[in-house]
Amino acid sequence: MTRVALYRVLVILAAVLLLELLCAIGVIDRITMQPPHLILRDLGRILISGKQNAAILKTMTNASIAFSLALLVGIATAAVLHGYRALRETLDPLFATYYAIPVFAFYPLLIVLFGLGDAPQIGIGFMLGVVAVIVNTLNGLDRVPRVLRKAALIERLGAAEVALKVALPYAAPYVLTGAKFAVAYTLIGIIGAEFIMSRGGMGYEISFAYNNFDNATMYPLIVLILAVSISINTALSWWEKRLLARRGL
């Protein structure tokens, strides 16, 4: 473990144990939050009892699918913008000032789209996920390095080649950098959308566990959305620097 990621775990075993004082001093009482070692407790029985199964499978497809169609559509349209400069430049600006838009407020336009279904929270998720795709590997591909473009050229590669052999390959570190965001986001559009308006998934448990003070409920489910944001950014930035290290960086 470098010292870095020492560190970090120590913040956050810091703060977990602060939790652990404030709930058994009274600080924070039991009605508004149970202290950490519950909540761990009722979360190993959510997940042995099945009992949150079903929401918890709804809301991990949805986000997977939105995920997967943001990384997908980013990276296409990245690659896409990059050999058009003067599209890339009259979208900068709205790109720069994207998450500035209440893309919530959307939603009622999806739902008449495409009905009630989990497509609209799917749409929600995949529309706050794909601007970082696409910023983070425009960023990328702007650092590919003169050299390797001209080598494919005198290879005589099309630009779809160059861009599947030699630029994206390259740009790989932003790209994966874009997704660490787009997990966060996608997560993120996902649960919002399951709380407005939805009659199941883990955003939905959660909203109706907290009108009803169902605390062995709400705060593991909260807990267990954490854990699956970090592991797979985790994931992504052990890849991400995996890559960087290959050259020497």
The other form holds:
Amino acid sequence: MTRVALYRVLVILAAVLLLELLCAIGVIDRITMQPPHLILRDLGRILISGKQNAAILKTMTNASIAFSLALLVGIATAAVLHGYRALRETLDPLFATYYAIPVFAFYPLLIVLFGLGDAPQIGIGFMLGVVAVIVNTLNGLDRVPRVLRKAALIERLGAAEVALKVALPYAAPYVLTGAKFAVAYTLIGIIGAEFIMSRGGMGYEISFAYNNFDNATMYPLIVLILAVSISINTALSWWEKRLLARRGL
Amino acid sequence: MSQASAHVSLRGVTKTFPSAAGGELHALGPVDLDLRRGEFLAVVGPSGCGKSTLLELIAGLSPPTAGTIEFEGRRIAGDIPDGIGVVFQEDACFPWLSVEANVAFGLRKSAIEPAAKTKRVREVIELMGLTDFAKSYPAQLSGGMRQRVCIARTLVKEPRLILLDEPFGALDQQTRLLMGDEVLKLWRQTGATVFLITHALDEAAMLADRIAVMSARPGRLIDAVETNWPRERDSRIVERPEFGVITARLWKSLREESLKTIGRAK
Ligand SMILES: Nc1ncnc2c1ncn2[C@@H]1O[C@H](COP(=O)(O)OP(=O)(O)OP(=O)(O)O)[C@@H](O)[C@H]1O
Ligand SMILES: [Mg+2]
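Same protein, different condition: the form predicted alone was shown, now please give the form predicted together with the partner chain.
Below is the entire complex, every chain and molecule, led by the chain shown above.
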């Protein structure tokens, strides 16, 4: 382990220990928060008992669907937009201000459109994630050196092949950057949606536990969401680094 | 020579680009030029005179503004004909592919079976002296090695017309001479027609059957020098007295044009 990595672990450990201490001496009371070791114990209990499995499964399934859609639609949209300059310039202001729009404000509208099932939640997750993929993929496509496109044309590749075999592979590290944002954003969208208006899912369970002062459920679920999001993010970062290292970057 | 019998034939070829100021930038022409089948033609000219533009027109990468280009009797109008290989002036390696995969990319559209493909890729990699780096990625290679990867990717297709845009620009003088020998050998073996752009007059004089000299922009052909070298030749011809005569003539044609390019015309 490098020295920096060691420092990072030490910082995290120190923060956890500090929480532990604040809980132990009563600065943080039990109604506000459990000490970290109890949160972990409760998380273990929840996972073993399986009583939250339905909620976890629902949230993770919806998040996966929203993320996959955001990724596929995002990449495809970027590839098409990159070829149509006028269209892209028209949409640029939308992308630039997109994350200033509170998507949740549209939640009632989505319910009207898609009903009360999982669809509006997936819709919000997708809407939050997709633009990060589009913007980052476009950024990558803009960087493809012209000579590489020419080299592909000389090998008699058609427009679609140039996009799939040259432009997108070149842009892959940038697409991954977008994917990392999309993981976080879709989770925010899905869980936020479950919070406001849903009869199930981790967001719903967290808010239900909160309303019932059930810290033994609330904090472990929060920790679980953090763990999932951070693990996926780390895996994507690792992949991204590998691709960049291959290019000497 | 009649237009029909030439391997490549250009008539009145002109190219203008929209300029940044909103007007037009006359980059090239009009150019009339015929390449004989199997000929080795070198093109020299001052920087920015339109050499790369000319190459891209012949390759079919962009259409001429005026004039016609024919390859093997068929008109090229912005579509890429089969049988042409290009080595670009800039580094055109695909950075996400290994050397091997980069070279194999040249055979994407060829009908030969996978085993034969692998063999041919390996042979060309060896020919370019890259065997130890077959599994490496372009970022791990030097500039000259990357250029060799691009040459390999072109040669593996066995094109009938090879267009080279300053392919040895990133190489040192010794390696450049030796690569020149390799190109001559390949040219003899394959019988391909070669169109080589270079800024090195000695390289043009050593490699080519004929050297076309271009004016400052807009590039026109202002001189054509036949070297009359035997087909069997290598870099040792630089020792011959005719070599000095040829380079001297090239420089005489180019000096004035080069001065114009750097803004010192009288
Ligand atoms: N795609 C383009 N759009 C606009 N102008 C261009 C384009 N390509 C080339 N030009 C212009 O055409 C002229 C000739 O360019 P070209 O690249 O053919 O020169 P060159 O002879 O290859 O120069 P060098 O020896 O430096 O490589 C230049 O003035 C250049 O700015
Ligand atoms: Mg050039």
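Positions refer to the first chain, counted from 1. In this text, all values refer to a predicted model and were calculated from it rather than measured experimentally. C-alpha atoms forming the largest set that superposes within 1.5 Å between two forms make up the rigid core.
With the core superposed, V11 shows a C-alpha displacement of at least 2 Å between the two forms.
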